[in-house]
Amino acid sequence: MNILAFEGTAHTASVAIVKKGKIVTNLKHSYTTQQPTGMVPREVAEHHASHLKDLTLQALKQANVSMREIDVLAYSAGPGLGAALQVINSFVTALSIKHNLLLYPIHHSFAHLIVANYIAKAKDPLYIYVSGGNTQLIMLKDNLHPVVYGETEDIALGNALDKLARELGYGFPGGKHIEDAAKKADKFIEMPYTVKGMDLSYAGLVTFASKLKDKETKENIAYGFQEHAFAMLMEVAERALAYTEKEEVVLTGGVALNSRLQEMLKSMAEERGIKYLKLEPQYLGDNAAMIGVAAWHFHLHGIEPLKSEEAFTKPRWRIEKHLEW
C-alpha cells in the first residue's frame, strides 16, 4: 500500500510517502517569524496553502511515484490550529475527490506516539509527549487505545517556551532560541515549581519568568526557566514509570528536539534501568511521516479510512477518543 500523508496542525506543512509502513519521503517547510508574534492563524494557512501542491510534487518526484500508484491519502484532521487544518482538509479532500481516493483522518498525537513503535522499535513504552500544545505522558492499549496518566493542567510546555520567547524577544518558534539562551547563563534563578500528583502548570512558571526580563539577563532568566519546567516533567514521568511499571520511555513531540531536557530524561531512565529510546529528530517536530506510519497502523488493524464527503477536522480532539470519526 502506498500512502500520500500531509501534516499541518501547526506551524509546519509537510508531505510524505509511506510503502508499506516504511518512509519513503518526508518533506517539510515550516512558518517563522523573526519579530516576536508567535503564531497567527491567518499567516499560518497562507503558509500552508502555498507550499502543498509544490511539496507535494517534490515527495511524488523524491518516491519516484505517480498518484496513479497511491493507494490512500492520510492527513492530521486535528487537534490544531482550526485555520490550518481546514487548509489540509480541503487540499486533500480534492485529491480525493480528483483520484478517487479514500482517506484516513489522523489524530497528530497518536501518530507521534506510533511513529517512535516504527522508528525507535518502542515495545510497551510511557510515551512522554511534549509539544507546541500538548504536555501528557500516555501509554497504549493494544497499541490503538491511549490512556493519560498525566499532563498539563493549563499551558503546554512548548507554548510556555514560546511564550516566554516572545516576553524575552525572540521569535517564533522560540524553544531554540530558550535552549540556545540558556547554555549562556552564569546564574541559576529559583522559580515556581508546580506538580500536582500526577499533572503539571506551567502558567504560573510563565509569568514569574517573564517579569524578571528587566531584573535578569534573558540567559539566566532561560535557564532558570528550563531547569524547572524540565524537573517537572520529569517527576511526573518518573511517577509515572513506577506506577506503569514500563520498561521502556520514548520522548516525543517537537519541544523533544531540546538537548537539555533529552539529557534529563536519559539520566533518570540509567537511574531507574529503564531503556530510552531516542526517535532521530525528523520524526520528533511535526511531520507527514508520522502521519503515513499511523496510517499504515490502522490498515494493519483493520480500520477503514473515509470517503471524501466524510472528511473533518477537529481543532480540540482529545487523544483518547481519536478513533470517534
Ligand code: AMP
Given for the second form:
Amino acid sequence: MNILAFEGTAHTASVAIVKKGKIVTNLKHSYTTQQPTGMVPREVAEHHASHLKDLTLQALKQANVSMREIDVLAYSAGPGLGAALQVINSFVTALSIKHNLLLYPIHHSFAHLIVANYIAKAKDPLYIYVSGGNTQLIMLKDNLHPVVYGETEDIALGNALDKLARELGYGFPGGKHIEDAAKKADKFIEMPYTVKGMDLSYAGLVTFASKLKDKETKENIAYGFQEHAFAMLMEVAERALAYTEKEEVVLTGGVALNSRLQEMLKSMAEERGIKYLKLEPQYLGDNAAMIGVAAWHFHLHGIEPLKSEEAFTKPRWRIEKHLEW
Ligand code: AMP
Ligand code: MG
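Starting from the form predicted alone shown above, please give the structure in the form predicted in complex with the ligand.
Below is the entire complex, every chain and molecule, led by the chain shown above.
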C-alpha cells in the first residue's frame, strides 16, 4: 500500500510517502519569523497554501511514484491552528476527489508517538511528548489507545519557550534561540518550580522570567528558565516511569531537539536502568512521515479510511479521542 501523507497543524507544511510501512520521502517547509512575533494564523495558512503543491510534486518525483500508484491519502486533522488545518483539509479533499482516493484523518499527537514505534523500534514505552502545542506523558494501550499520565495545566513547554524568546527579542520558533543563549550563561537564577501531582504549569515561569529582562542577561534568563522547566518535566516523567514500570522512554515533539533536555533524560534513564530511545531529528518536529506511518498503523489494525465528503478538522481534539471520527 502506498500512502501520500500531509501535515500542517502548525508552522510546518510537510508531505511524505510511505510504502508498505516504509518512509520513502519526507519533505517539509516551515513558517518562521525574524521579528519577535508568534505564529500569525493567516500567515501560516498562506504559507501552507503556497508550499503544498510543490512539496507534493517533489515528494512524488523523489519517491519515483505517480499519483496513479497512490492507494490512500492521510492528513493531520487536528489538533492545531484552525486556519492551517483548513488549508490541509481543502488540499487533500480536492486530491481525493480528483484521484478517487479515500483518506485517513490522523490525530497529530498520536502520529508523533506511533512513529517512534516504527523508527526507534519502541515496543511499549513511556512517551514524553513536548512540542509547541502539547506537553504530555503518555503510554499506549495495545499500541492504539492513549492514556495520559500527566500534562501541562496551562501552556505547552514549546509555547513557553517561544513566548520567552519573543520577550527576549528573538524570532519564531524560539526554542533553539533559548537553547543557544543558555549555553553562554554564567549565573544560575532561582525561578518558580510548579509541579502539581503529575501535572505541570509553565505560564507563571514565563511571566517570572520575562520580568527579569531589564535586570539580568538574556543568557542567564534562558539558562535559569531551561533548568527549571526541564527539571519539572523530569520529575513527573520519573514518577510516571516508577509507577508504570516501563522499561523504555521516548522523547518526542519539537522540544525534544533540545540537547540539554536530552542530556537530562539520558542521565535519568541511566540511573533507572531503562532504555532511552532516540529518534532522528527529522521525526521529532512536525513531519508528514509520522502521519503516513500512523495511517499504515491504522490499516494494519483494520481501521477503514473515510470518503472525501467525510473529511473533517478538529482544532481541539484530545488524544484519548483520536479514534472518534
Ligand atoms: P513541533 O510543534 O513538534 O514541531 O515543535 C515546535 C516547538 O519546538 C516550538 O515551540 C519550538 O520552539 C520548539 N523547539 C524547536 N527546537 C528546539 C530546541 N532546540 N530547543 C527547545 N525547543 C525547541
Ligand atoms: Mg507537533
